[in-house]
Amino acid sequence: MPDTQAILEDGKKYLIGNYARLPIVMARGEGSRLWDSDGKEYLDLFAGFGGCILGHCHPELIRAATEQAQRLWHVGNTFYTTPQIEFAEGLNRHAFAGQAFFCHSGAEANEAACKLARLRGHQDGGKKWKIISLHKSFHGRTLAMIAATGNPAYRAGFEPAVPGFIQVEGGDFAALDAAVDDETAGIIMEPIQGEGGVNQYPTDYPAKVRDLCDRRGVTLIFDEVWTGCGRTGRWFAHQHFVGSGGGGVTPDIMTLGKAVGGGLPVGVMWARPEIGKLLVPGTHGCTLGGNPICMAVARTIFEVIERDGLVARAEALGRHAVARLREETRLKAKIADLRGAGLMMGIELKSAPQAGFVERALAKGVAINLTAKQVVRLAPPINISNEDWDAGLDRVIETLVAEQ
């Protein structure tokens, strides 16, 4: 067996400590469950941030990298490879009619649709460069999208803050009308927000968004990093939404994360091919962006998803966790509300809990995560077994009854 103190005060001197990491090493993973170096099994509801969107080690997902790897490892964008080619085949098939950016993660991603909206907003003479972002949003944490998060917390000591980076309250139409001006070039929004606490908006908001942006010539961004891959019961989170003419509502540019690459570091910009075209040669790049390993397994991400009808069984496991919570007498003092979609859950606590909360979780054998103080969130693989689903879940109601 490791020695795992051993391995911890190593990881301590060798590692730089800007992640709050648990004194747990990880050692193995398969579907929902996770060993750590000690053999201590946890069922894993929170699936590494969402990247394991279909949970650790599939095999599937192995052969797919295993296969690439033994036959071309990377190349470059200098050059076409097919396993891009597909994967944006499978994009513009579930998403909507668009061209794909590869990058490495969200936040790259993000950079790239906020670069391509001021691209636009400079076409024909025009001087549009602001983007306007939610309060209580998150778009990562390079330095331009530190500025683009509606957090002041992610920006302070990095001040003075990228320029041209607005926010308003989420849901407050009247607010983000009155602050889109002849300079604004694009909106950027998350249809869920993630960080801030599974936060949803007002049914009729996104099309009001959509109509603004169509009137003012404003490009629409939507951030799918948490939300996308059919996590919350719809391949992408925007297919939720209502349009005023009674049909969808669809972004100018999409951005993709975190389960795109399975827990593999792939970033997209998905981009309707007019405002796409704008990228030509030298305007953007990303040396290892599109690395055809990581390709060939997000193309099977889709082809598994597509195969296993897992966007239907997504939406339905969520509602039984939803009636589960909400059945539980013994959380009705304790849940002030349940948010999300699907596999992505967020239950508001009406007080904040002690500090060590999800060190109590993992104790009792369940992975979870706390956000914005007091909202736990649920995001595990979305081919989660039923029993392991319903295990998970008493696990989480075990330790939150038992909060004072």
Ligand SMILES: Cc1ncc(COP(=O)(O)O)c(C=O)c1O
The other form holds:
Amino acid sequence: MPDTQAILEDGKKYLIGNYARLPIVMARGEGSRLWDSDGKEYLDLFAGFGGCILGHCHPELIRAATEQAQRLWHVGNTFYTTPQIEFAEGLNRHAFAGQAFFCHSGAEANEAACKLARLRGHQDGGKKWKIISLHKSFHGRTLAMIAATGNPAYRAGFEPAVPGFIQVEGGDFAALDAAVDDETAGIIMEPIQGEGGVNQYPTDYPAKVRDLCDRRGVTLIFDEVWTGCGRTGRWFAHQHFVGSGGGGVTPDIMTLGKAVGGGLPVGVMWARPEIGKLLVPGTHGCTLGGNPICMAVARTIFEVIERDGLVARAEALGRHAVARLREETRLKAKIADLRGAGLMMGIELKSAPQAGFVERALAKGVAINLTAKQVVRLAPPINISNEDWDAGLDRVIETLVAEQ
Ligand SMILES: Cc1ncc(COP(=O)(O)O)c(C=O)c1O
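Could you drop in the structure for the form predicted in complex with the named molecule? We only have the form predicted on its own so far.
Then the entire complex follows, led off by the chain already shown.
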């Protein structure tokens, strides 16, 4: 047995303390279960901040990574490689007709999207450079993305903010309409806000935003870093939206991270081809972006999700959980709201739990998350078994019932 205390002490010594790490060393994972260095087992209902969409150490992903690692590990993007193209073909089939730029994280994908929106805004002598985002949004931690993120706490100490980013209230169409001017290049929004508390918009809002962008020549960016790849019961959460003409609401650019790599570092900017084509050689890049091993895994994730019907499964498991939480009489006085879609769930409590809430859940053997002070987030792997999902929900319910 490793000496957990010694690992924790070394961790404090050698790792920068920018994460509020719990005093637990995770040692092994399989499916929706994790084991710590002392052998304690947990049901993982947060899946590495949504990254492990197919759980831990999925055998088919291990095989895809291993086979690719033995064939071709990395080459520069001065060459074509088939895993990138095969994965992009899957995106084209399940999202909308587009073209990919690959990077490593959600923040980088959003950076690329905002750069592209500006590039488009500068076409033909244009002067569009501002990006509008929404209050309570989260778009990443780079300098530009903390300026885009709709929560000033993320900018504190890092001022002055990168110019050109403006925030308005999410869901308030009049405010957004008023904020758009002749310098607006793009609007970026999460189809469902994740870090901000699993927040949704009025049903007609996305269609109005799309129409506004069309009217004013503004690039619409959907940040699907949290919501993408089947989690919400659609391949991409914007596919829940209904357009003003009764069809769908399709963005000009969609960004992906987290689940798209199944836990490996993959970020994607997916753009309509007529916009994507503006990124000509020299305008943008990423040395390791589209790494063949990561791409082979991403391609396989899409294949497994499609073959096993996991998009529909996410929707069904989400509905099951909502029903269970609603039926639980012991929670009636504690839950203010249930939000989200599929397996992106937010349980808003009537008041913030005492400090140590996540630790108390872990002590009961379940990994969950708390955001926006009092929103409990569940985002398990979408291939979690019925038994593990129910057992995990039992532990969540017991944790909530035990709260004062
Ligand atoms: C909606 C959204 N966009 C972007 C990001 C940033 O992703 P990353 O941490 O991979 O840079 C996150 C991370 O939580 C996110 O939730």
